[in-house]
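Given as structure tokens, the chain that follows is alone and in the form predicted alone.
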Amino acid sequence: MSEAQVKVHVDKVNKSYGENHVLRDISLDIAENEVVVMIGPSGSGKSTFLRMLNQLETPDNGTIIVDGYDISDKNTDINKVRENIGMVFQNFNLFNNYTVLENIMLAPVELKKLDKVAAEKKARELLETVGLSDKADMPVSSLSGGQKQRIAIARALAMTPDIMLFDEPTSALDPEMVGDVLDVMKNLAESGMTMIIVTHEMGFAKQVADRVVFFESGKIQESGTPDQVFDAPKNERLQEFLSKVTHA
């Protein structure tokens, strides 16, 4: 990979609460316009990793760089880097007394200064991409969870990110609500977002997915397409983590 296609720069990273060692060494590149789906079992460390992408939490050493920005420099502007980052987490994070459509529009106003009639163009034609132009005057609080994290998903485009964080965003959702969301993100995929996703959706990670990444105490255990991952595990850890979920 050349530095010019490399969006995420990431190397021997490591991170410690107490006694428990989250993150063991871990590097992996990541291209521009690639899509990387994370898997593994619960606190292995998918989140951690995940959250470092964007300053939510701090190495204790290695560096991270996304988008030529060292973020692991204490020096480094994180607001201006975290700009063009959009995060879509587990349990939404929208201001639920505010309408969809303000939601939407709240962070390219305040922070980019696009104005309110631009912010409020951009925010409709956002809801008609994830599918809820008829909730835009809605309040958030009226909303399913399906349809609350389908407006999370605008309210991080809205600042037209370069790169696209999701932190296992339908593991709060009913199930039936849980294809609507895969689907805005295959869609979002397929435009050539650069997208970093942690899930336990290991259907959806078949299909969109340039790359699957296997974590599990901590570390990167196996990483390659979703064939080889899925079709051909060499690591036993991840066969036997794959024969639990899939025949789940």
Given for the second form:
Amino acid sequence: MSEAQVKVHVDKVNKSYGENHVLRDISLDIAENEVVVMIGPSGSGKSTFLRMLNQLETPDNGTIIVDGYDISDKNTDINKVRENIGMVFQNFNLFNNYTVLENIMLAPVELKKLDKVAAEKKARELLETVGLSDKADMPVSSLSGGQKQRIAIARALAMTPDIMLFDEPTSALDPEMVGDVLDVMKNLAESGMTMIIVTHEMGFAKQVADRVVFFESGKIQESGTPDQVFDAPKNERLQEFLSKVTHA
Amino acid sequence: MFKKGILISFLAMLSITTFVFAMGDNLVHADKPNYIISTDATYPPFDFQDKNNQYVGIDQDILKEISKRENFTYTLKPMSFNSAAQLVSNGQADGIIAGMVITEERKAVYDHSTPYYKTGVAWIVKKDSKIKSLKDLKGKTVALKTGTAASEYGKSLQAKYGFNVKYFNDTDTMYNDVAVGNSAATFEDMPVIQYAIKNGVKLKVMNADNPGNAGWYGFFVKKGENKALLSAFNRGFAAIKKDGTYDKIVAKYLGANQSTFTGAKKDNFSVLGILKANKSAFLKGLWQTIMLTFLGIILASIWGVVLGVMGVSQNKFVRGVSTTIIYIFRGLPLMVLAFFIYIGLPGVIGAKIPAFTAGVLTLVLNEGAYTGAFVRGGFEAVEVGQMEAARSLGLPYRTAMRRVIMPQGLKIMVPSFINQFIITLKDTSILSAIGLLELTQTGSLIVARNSQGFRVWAIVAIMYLIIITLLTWFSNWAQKKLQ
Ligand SMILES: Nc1ncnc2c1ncn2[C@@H]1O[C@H](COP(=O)(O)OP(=O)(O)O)[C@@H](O)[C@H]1O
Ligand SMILES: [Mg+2]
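Given the form predicted alone, state the structure of the form predicted in complex with its partner chain.
Zooming out: every chain and molecule, the one shown earlier first.
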């Protein structure tokens, strides 16, 4: 991978919560347009890692460079970097005090990326792409989980990010809602978005991932193409993990 | 923006009103010296309000006569005896006339006038009491008024006769405690109790011929200060003594019949009659309570929100300041805070603080601290995910607070705000302690002259309930508007 293509560069990052050493010497490079899926048992450090990429968590040491900005450097304006990194949470975290449209428009208008008219136009287009045009003026509390998550994706996209982070975006959904959200994500992947996704949806991973990364005990134990990881796993713990999730 | 404009002009109007309120009683003629004289608000026959809400009594008439002859004016500050005395000792008032006995202790703090009235301490029991001598008080409760010479005399007998002591802030409540049998006896200055009994208080004096600790009433100024006022008082007193004015004044009150000061009897034996006879007093008290509540609520809410916002600041120091302020002002009892601001603070900053301003400041600091605590709590109660989502979009902390966290937090807080508004209204009654003539103090004054405790307090209670009802109704309306 040449320097120009690298979107995310992580080098020897460590993180502890008290005695709990959550991330151990993690290094990982992610290229532009790449879709990386992170799998692993719960508590293995996937969320912590993901949240470090937009500094919702700070590493104890190591280097993290995103979009060319060294975010482990205190002098970096993290708000500027975050504008280009969208994040989608397991629990949606839509702003309860706004309507659907206002949720999507808030950041572009507040950060003066767009004026109100342009922001609304863009918001309506995004609602169209996630298939929820009719919900524009609804309060968010009236939506189902699947709808909320699609709105959350639209909200992140309104800032035209070039990286999207997903932390178990379908884990809090009823099974019949999962498909709609995954479809939106697939389309996004096809459009060339750089994506880092934590998920337990193995079928989805196989379909869209360029690379699958297996986390266990705060370490990347194995990584490779979906074929390598799912069909010919080398790491013993990965084998064990896969047998558990596929037989569950 | 439009709404903000209205709010600002509204606040400006309020501050002007407060200012006028505070200054109103200081408007005086520039050519004569004007003194601030504090007095006990309820100490008949020396100091009390008549049916026209004028302060009258032996002290008041003496003072008025002397001021005429000596060509000075004065602003009267009626309040509880203790506060009235402290007001002089810390320089907030120039002199005090309040049936105050000249004692060695007081000589250390004050300079006093020619003694103007001979007094002594009576000990008093219920009219049909079986108690015969002080010895019978063993194990019983004796009611005393805080800070008076009579109470000190009573206290000095405590060890010898083995009674318990219960303290009161005003005379009327203290008499009542004995009259209903809660306390077995009380100690009071002889002329005061004689006047009260003459006017129908159901008590009797046990030592009319043999007053304890006989002494003299004097007019006091702070030691070493206001020499001109003191000599004016002495000169004037000598004059009214000489020409018989003084004797007339004393005869007027000790020969007085209560209805002279309180209106016709029938006015006092029905709620309507009392309301009619005291209409202007009640209205003034009501208005004062409403103004205090109103300013208290608005300013305390603003201050509370500021404290709450500081409490969730990213800056550790700012958070610490907020926590400390909340801790201090939530911990201080309202009355202590009121006394501190009104009586303690002026000595330090060297400027007089009008009672109304001190009252509002007390409310703002106390209620504001409570408000700050629940505002901070409300912000903290908003899910962390809301902040994380806002920050992940690139919004700075302040923008995220303002646009996402605060609107949600404030919504959570609405019931706490309404609750605090009602508490603020009730707390205004405590400010009667610094002499503010709000509803409770108005009630005390009226009861002091007509002894119709039940009816007057019923009227006052109903007035509070009406304001609380209006306030609740308004708050609920505002809450609906918000959602
Ligand atoms: N804020 C925190 N404080 C303390 N421990 C934490 C915190 N966040 C995560 N952890 C701990 O770090 C470990 C990794 O958590 P996480 O990154 O959420 O794992 P995963 O997303 O893979 O389930 C867990 O043991 C978890 O308890
Ligand atoms: Mg997780």
